[in-house]
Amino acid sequence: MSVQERKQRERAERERLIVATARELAEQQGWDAVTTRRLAERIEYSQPVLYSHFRGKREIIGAVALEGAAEMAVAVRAAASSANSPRERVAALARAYLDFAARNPAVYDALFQLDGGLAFANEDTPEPLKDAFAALLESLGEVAGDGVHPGLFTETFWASLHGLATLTRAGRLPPEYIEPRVKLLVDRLAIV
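Just the structure of that chain by itself now, the form predicted in complex with another copy of the chain.
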């Protein structure tokens, strides 16, 4: 069985290589540049090899998205745990979220802009996505205020952050004044 195990390991390793290469290429030149041919060339295999790991380009995007969701959850929790008051926690979370989106635009796109074939907001949602939302909920649930459902509050706050992130990156909002916009959101939405 050792031979099979080795092959399985190598296969898993190659799959990681595909995802990492796709992500790297997307961050460098955008998702449009991530073609199956270019990707195959970079991993030094032929195109059809990609299709023995993933159903298609969409699934590769989905894999990058899941990887990114896990990292985002870590980043958000780290920021939250470094703050003392609930309000400070929310402010730190918001900055961490926007920072993640700005530093990993391709990953953020894979998560929330592109079609990665992932299920959202239902029971089929992959664990990393649920957990990323949970990471937001942990800090945001504290400041929902009386009579407001924590999940609903988290969704709304998240949507606001998402709007800021996407409009800024798409050039729809001037890139200055990010901090005062965040401050405004936190000051008004969070109830200590």
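Next block, the form predicted alone, ref. the form predicted in complex with another copy of the chain:
Below: the lone chain, stripped of partners and molecules.
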């Protein structure tokens, strides 16, 4: 291994460490606790080293969001692939999405609530975000109904899931009714 390859590997490992540490800190104490000073202390590197990877907290939030989008896509696809019918796939997808949001609140915030400097729904959208949407579209597109654009249906269903996730987490909706809400969403929106 050349010196340059070793340095590139070390840099990539440091970057993964920064993102993992930011994510862990945000999950434990919230995003307000994630500061470059605190991250530098936790990873045992100086702040200038941290700034050599990310220009600031916004870019760190973006990196956590991209990692989270990839994880969410995997979770949604895994849930949908275990179902036997379109209706079951949509219900499994909805449960997986809501479960991901509940288990990873800081990541979910990085994806959908905070400014991570990421472009959504245009040509500059990073691939992990496009793939997370594609994971939803794969199952939802088949139940959109005749004459309904699959992408628009997916956006609407996703917005419903986002509302459920956000309102439940904020204590505005009781969490014990998640399953009836998923059933209602699937029964009323998914045409199968």
